[in-house]
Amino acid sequence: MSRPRPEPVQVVKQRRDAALKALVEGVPYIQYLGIAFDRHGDELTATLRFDEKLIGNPLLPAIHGGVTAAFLEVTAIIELSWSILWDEIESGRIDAEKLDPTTLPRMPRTIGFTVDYLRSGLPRDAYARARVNRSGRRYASVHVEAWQDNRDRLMAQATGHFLMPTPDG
């Protein structure tokens, strides 16, 4: 009895990249803020590219607190959506060629989101990673951390609670 041959790694990478691209393109605000996602296996890192429009206090200058909160929330939602889709992506049940924002499942909805501002966001790129603490059929909890130059010196962190999408839409 022989095992089926695994898919070529390039096919799997292509499917993962197409799914992530469709997730990100499904939220226009992500493009407006200039957030990009870098994928290594199942781990996502969000990058908020610096732009003058993100400055809230020009005297410091510092990134606007609302931009920081939006960056954290977007990172949490994309990470949660990514974790929901992971099994379908890996099994090949998602067809990468037919993937676009309209064919993906609905995204989780925010119930509550608490942000801890730990230091001012300087006028440079920021990075964030989220960790899904709990994900059930109806509810999920996600923790996200953002930093700029040194991951040990967090700029902000947040905890979000989300309503999971139902299978019927």
Second form
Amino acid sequence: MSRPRPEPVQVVKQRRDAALKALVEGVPYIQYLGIAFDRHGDELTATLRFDEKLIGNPLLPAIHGGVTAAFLEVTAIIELSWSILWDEIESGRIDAEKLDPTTLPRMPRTIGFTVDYLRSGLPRDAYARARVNRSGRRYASVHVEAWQDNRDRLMAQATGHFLMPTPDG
Amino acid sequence: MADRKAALARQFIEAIPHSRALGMMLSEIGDGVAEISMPYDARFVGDPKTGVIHGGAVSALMDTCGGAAVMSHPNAPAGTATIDLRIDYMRSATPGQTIRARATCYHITRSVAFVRAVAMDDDEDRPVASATGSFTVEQAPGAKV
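Give me the form predicted together with its partner chain now, not the form predicted on its own.
Whole complex next, starting from this chain.
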């Protein structure tokens, strides 16, 4: 029995990082809010870098509830797009090196999004991870959690339903 | 009193750094109703292929407008924070058009305020999104409850 040699580590990393970069850097609003994504294997963690323009209550001060909602929604959409893209690039159907915002598959569209605010957002970095609970041909359901100092003390959580992109756009 | 409340709410909303960053403009406030518009801005685009504004920016607009409606309510609190917010997106906002949100605080208790909101672009007969939310009611220190 012989099996093909595994790909060199840098080839795997380069392909996956290129795909993630194309996905995230193509969206102006993600850049505007200052959200970055770290990848470990297929797991993504979003970081919202704190900035004064994210403040909603200057007296406390606290991060704007709308920023928290946007951060969660961005994380959910990227996670869902990433899960679709992952199979495409790993199978070789899409060449990750040639991906750019104009050649990327269409993004899923939000149908409904529900945010629970659990703690006020402190003026410092926040993190979020999303989990695709169901991904069908037409619809997907995604849960997402955000925290700041302590992973077990959530700042907010949300569930969203999304309309999946069709191959013809 | 109602006028003073509206003026205070207006002052507070216009001082929010993130609302200013998104270019939000308060067009109406008072008696538990608020209307805020957000001009189109290429920096807030969520889908580069279509130029449609990101849902997150619409959420931020709805959240601000909901909070403003709560603060302008006659029984209203000194301050407020969002407890939960649900948004339904009916269609994509038309690229290039201002998005306008209108929120109503339709019920308020000593501890919770309930809000409905709708977002429109130039085609007012077909809303872009609708929202429902609940907000905290923070009493001013020493207030009789």
